[in-house]
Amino acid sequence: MSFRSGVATFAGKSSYWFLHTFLHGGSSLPGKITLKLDPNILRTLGAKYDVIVITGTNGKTLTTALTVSVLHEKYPSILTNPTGSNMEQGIVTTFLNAKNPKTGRPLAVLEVDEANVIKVTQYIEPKAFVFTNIFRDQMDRYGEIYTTYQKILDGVALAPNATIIANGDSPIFHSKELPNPIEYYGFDDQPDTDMKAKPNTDGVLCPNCEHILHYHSLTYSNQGKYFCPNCGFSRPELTYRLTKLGEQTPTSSKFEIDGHPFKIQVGGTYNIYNALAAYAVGRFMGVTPIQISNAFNANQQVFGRQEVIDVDGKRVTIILVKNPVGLDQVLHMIGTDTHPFSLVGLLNANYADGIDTSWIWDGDFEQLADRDIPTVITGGERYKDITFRLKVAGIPDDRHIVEPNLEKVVDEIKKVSTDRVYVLATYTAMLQMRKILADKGYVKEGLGL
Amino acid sequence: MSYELNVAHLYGDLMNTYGDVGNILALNYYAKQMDVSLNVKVVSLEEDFKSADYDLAFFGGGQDFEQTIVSQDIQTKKAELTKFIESDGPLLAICGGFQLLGHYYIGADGEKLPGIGALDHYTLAQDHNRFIGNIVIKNQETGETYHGFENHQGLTYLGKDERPLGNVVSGKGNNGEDGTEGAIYKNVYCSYFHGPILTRNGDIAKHLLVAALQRKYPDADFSQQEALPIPATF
């Protein structure tokens, strides 16, 4: 370590100690201080590690957590970054906090924001990249999916030897020739048919000849066994295949990968993709299917996003929704519940939620119309938008309670006729709701993510 | 339902950014209340648009790349679309759709890309800037106020036969200079509004549906449809 790096590391570590001890904080500021003193610090800090970078629009956090669990079955020492610390400063802080491993070469599994991949690869050549998916996101409103992918590739270009482990069902990950070794994972559980994605789907143009892609099978959005009837462009050969999709409920999923059975304690097809990605990394790193199954069974706290809160006997599940594809998947997931439930939609439009609420119209709320939901409550700062969305989706007025005030939403939740209540909330609405539930003693303080 | 309208969703599988499909959902919602059923068909790349087949059309906005592709393909539909518009066919065009009905627009790489010139506007591009935010406009003829969310790099300048959809009360509008937003030409309504526009401004949905009904059923009485109350949704 150079003198400069040494000083920078010391300053960063000291500031972390100070912030952590006295202010109970410190996730990005130590990284910021260290970077100021030595902009190249990641080269020094990261040199000791085999690094796996996980990036994409949706599923980064859970894929990272699951991958860490899976790799722990074989590797004792794994460094990872906490949720939300996926930019350069947070990543530097993560390395600063690491204890020096006693033996061997440790692994670092890092969730990295799409635009920050290059800030890692400038200094570190990762062993592998994982690409989860690229969808339009609220936080990146004017970034189109092609621009986002290019940002990732700009980073990957500095690490041409790293293996890419990519979602093979997403056409964009097959759109550019890359020097890197590539392994694909995807769903391969359906017989071939010929269909198109539904009209409001992004990214359905063939990257080769710009005709509309068709699909032999589709999971959701533009993901599936795609092919171009015009030029023959098609999904690449899969290295890791989801061979059977079993029972799905809002809190569990059963499936087989390469013939091996798995169960995860979380619902949603999108979470099966996350598990498939973690499986792929595990296999790439020599973890056995049985070890992976153990990891999926043992680490149920990683699925914390779908925390169930007991509100005077009502089983309330709060689910964060932030973009159209995610919203659609959440709607599909709660639709797998065989018990009756009530639905709450809370919409805010602050910066962290996305300031344009148009995206709620891309969510297929219509699929809930025949579920016969006894009570629907809409609220939040933009309650008018979400109220009209559900009205148009066919929710009758006599079952629809409009309540902008979240305190009163909690009162209404206590009165519904069902035991189960699903609360779909944008980011700041979810924080406000949790605060109210914490003040009333239903949950402990903190985000719980 | 007593009445039926055929709706063309132009390039619905490519021009679909920012909840544009909500406009189709809102049209359906109000159509039902007006005793009208809609048959919506996506008309996309290499598919024919025949003016005589449709009573109403919707054309949304898309990502830059998709819009480039549509800019080429739409030239094959230029004659029929122009015929539809000139024969008073009602059409709603948003963002990229608005731009493509005009003479040209400037793409993401600075190149000049053709529209179909059915309407007399043209679109330039801001340099590394977008107009993003809530917007309110007022239509001077009807006195109606419209709410939306704009998010565009294009600067559109209207031609002499076009009226604006409204004058900017707050926000930027077509170009941030002349206080206009959107365009009206015959029964064509254009705007940069997301939201989507018809979900927040049901009056525009009603104008489009009534225009389509009167054109298709010239002898019927639609005074009840015209009187449909549109409660505020925003």
Given for the second form:
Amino acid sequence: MSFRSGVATFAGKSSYWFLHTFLHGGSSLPGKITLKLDPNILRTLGAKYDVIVITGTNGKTLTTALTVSVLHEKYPSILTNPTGSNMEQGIVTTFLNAKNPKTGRPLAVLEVDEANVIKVTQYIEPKAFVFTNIFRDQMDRYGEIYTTYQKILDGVALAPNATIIANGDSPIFHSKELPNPIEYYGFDDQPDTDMKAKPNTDGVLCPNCEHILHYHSLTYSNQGKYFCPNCGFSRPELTYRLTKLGEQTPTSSKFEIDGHPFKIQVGGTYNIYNALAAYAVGRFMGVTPIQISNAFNANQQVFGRQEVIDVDGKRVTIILVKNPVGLDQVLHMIGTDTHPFSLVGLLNANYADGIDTSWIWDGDFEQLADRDIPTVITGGERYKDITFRLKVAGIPDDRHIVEPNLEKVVDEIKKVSTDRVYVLATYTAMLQMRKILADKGYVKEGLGL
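With the form predicted in complex with the partner chain done, generate the form predicted on its own in the same format.
No partners, no molecules, just the chain.
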């Protein structure tokens, strides 16, 4: 370690200690301070680790949490960023907080923002990359899906020997030839048919001939067993297959992968993809199916991702939403709840959320009008936008409470008639809500912003 790196590391660790001792935490500032003193600090901090990078639009945080649980079945020392602080400064902070490994070469399983992959691979060559999916998201930062994928590939190009473990059901991950070894995971539980994705679905043009892709089976959006009837482009051979889809509820999912039965303690088809990715990483790293099943059964709560919090007897489930595809999958998931529930929508438009809120108009909020939801609450910094969107979707005024102040939103949640409450929140709104709940003693700790 150079003198400069040593000073930077000491400053970063000192600021981390101060923030977490006196100011209830902070995942960004220690990394910012360290990078200011040594912009190349990741080369020093990451030198001792075998790194697995998990990136993509949706599902990074849960995929990372599940992957860490799976790998802990075989590997005792794993560094990770569990709260989803996935930009360069947050990743630096994660390394600053690491305990020095006593033996061997430890693993680091890192959730990494798509545009920040290259900021990691400039200094660290990962052992593997995990690609979850690419959907239209935060267009002010990423642009269209092909621009987002290119940002990832710019980082991958610096690590040509790393294995890519990719969602084989996503056509974009098979659209370019790469030098890396590649393993694919996906769904293979339905007989072949011939269908198309819904109109206006992104990413359904063949990358070879630009003909509209067809599907032998579809899971959601543009994901499934795709093929081009014009030129023969098709889904690659899968290395890891979901072979059976079982019972799904808002709080659990049963399924089989490669013939082995599994259950996770979260609902939603999109979360089964996350589990499938974690399974693929586990098998790549030599973890057995039985060990993976044990990890999935651990019932681990994930920060802000379908995290269930008891608020004076109300079962409050906090769910991050940030783009139309993810929103629609969440709405479909909570729609499977057979119990009465109330709904809260919290919309912010800060940099980490995406400053363009137009994406809410592409989400299928209209399906909520078909449910007898006794109370809907809208709030957050852009409460006017989400309030008007739900009004247009058909939510009656007499059931709709508008409350910009999140502390007062908590008070309103305590008054609803249902025992179950789903809170759909953008990233910074989720952090703000969770901190309020932490300050009130409903969760053990919050995250300093």
